[in-house]
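This document starts with one chain, in the form predicted on its own, laid out as structure tokens.
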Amino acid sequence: MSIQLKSTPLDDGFRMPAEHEPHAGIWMAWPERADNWRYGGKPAQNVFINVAKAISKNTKVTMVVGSGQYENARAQLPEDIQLIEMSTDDSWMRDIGPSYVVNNKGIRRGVDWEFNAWGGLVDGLYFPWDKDDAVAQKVCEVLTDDSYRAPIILEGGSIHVDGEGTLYTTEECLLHPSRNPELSKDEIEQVLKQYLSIEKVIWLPQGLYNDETNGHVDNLMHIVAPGEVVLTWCDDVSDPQYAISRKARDILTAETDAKGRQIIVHKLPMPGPLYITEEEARGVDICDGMVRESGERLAGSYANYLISNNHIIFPLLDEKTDQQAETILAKLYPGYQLSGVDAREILLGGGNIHCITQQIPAV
């Protein structure tokens, strides 16, 4: 039996545990949104199941498919791989399942945020959002994890933390006049405080360009160990990226962490810049909030791939930096496996492989 407290994380002795932290498993949801995926997410399909078969190599991998899909995923999905029928608005676990917390008792419990398809109505993906709202919830109820109703709204991916007191974010998104106007940037760190015990927050100004996300950092930059981060670079001086990462990797180094370290910032590069092309764009239905047109901009990262139980599964989206970047990834996490999954599937429905997972840290 799972229960939604009414107290907060700090107030019992919760933290959110890093990313490289040991996993109990990984939790995906099943594309089929026709105005998002192309041709009713069938490519995608198969890209989840390659990142899920990735995954499922070292952790436990979960995927929740609504009832219309369900037989469709269970005949194609590996048998090791474990289905649950859950009602989604769509597939992007990273932001409706819940951020989970820890104690040193060996007790874990999700922090289910408020979620509004990133802006709810003023620029939000897709209305109603109703489904995914819930998912946080129903998940900590399938792992009977007792559950905290954050008062803001927010998506996963919009934060990353060190496990150590630190947490990573942009101004871009969570002080984007579409999420939590009410609150200042003071407030809006009390409430990530109180429900996640951190100690510091870092503000990078903005995101990758174009990320219709509203520039979650999880497409930015990401966390290597406490006090060191990979960080996506630009060296194209006309690329609009060019001055994000500078300023990003400016504000970084000037600054220390929670524990006083200098932060190391790594360089991945950023692939292509990537578009989407006119027959991608054909398979796409019509929607008011999702930009799927020939030509437009794809928000690719290499910073975007998920560590679980030392694996690095990481999306590959360009032939002439992949490798570069797999290189990089080996020498920052030496003794780990790595797992490159061809995502431009992912990317044409607007995140990757870090975007459509979510962990469950092992207690």
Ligand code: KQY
Given for the second form:
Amino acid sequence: MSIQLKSTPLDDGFRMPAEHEPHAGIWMAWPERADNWRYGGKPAQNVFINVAKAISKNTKVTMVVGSGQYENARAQLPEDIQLIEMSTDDSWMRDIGPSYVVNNKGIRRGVDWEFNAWGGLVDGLYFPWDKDDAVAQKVCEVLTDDSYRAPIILEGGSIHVDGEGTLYTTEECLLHPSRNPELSKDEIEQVLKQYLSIEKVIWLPQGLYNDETNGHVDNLMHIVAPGEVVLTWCDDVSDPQYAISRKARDILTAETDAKGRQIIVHKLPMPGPLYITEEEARGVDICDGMVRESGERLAGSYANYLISNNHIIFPLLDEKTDQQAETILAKLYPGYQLSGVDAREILLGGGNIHCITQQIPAV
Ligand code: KQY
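Structure of the form predicted together with the ligand (previous: the form predicted on its own):
Time for the whole complex; same chain goes first.
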């Protein structure tokens, strides 16, 4: 049984663990939305399978899929990947799945944020989004975990926590008029403190250039360890990313985290810049929300990787920089396994490996 609680995780002694803490599983959702994924999601499905296979080397993977694609997905996925029929509007489990919190008695609970497709009727990417909004609660029910319905619109990719009291986010996303315009910055911080038991929020001004999520932090940087982050870097002064990354670095190095540590910032090269080709744009159905035009700049970033049980699953995006990114990640995570997955197809849908996965902590 799974109950929706009226209290808050802070009141109940639950905190959100960092991604580098142990996982019981990773959840994903099968892509098939034709106005986001080209050719009805067929090329993307292959890449999601590759990501799921890579993760499943160390962690159990559960994929959810709509009824119409169940048979196809089951036939293509290895047997050890669990498949569950569940309706969704698209396939970004990081944003539609629960953010989990745990306590020190070995209990975990889900936090179910309100979801409005990255901006609702202001600048959201599709309508309706009710099936996506229901996913977090359904995941908790399948796992028989109790949950909290948090009273703000928030996507999992817009926050990173270090498990020791610090949360990283961007003003571009959390203060965007399309999320919670009735709340001040301080009120949003109070909700994050109540629902994730964090003590300090580090606000970066902007996310990656031209990111259709309104600047999710998970596409700009990742937490390596408490007090240590890796940040997308760009050395081309004429690129809009140049100033964004510098500003983020300046804030991070001037800040201390919740435990008073000075934050160490490592740099990750930016792939590209990458653009949608004419051939890639041709396969996507036209819609109102998502721009999939030939020549559109893609928000590509190596920071959009998943950490799961001492394994880094990272996107391969540009043969000029892939090796450099892998070398940096290998140095940052000594003793971890590293799997690069060709991920341009996920990038064409507007995100990457971190955005399509959500971890369930081990307790
Ligand atoms: O990056 C993400 N967390 C999600 C991207 C959504 C893009 C929808 N087309």
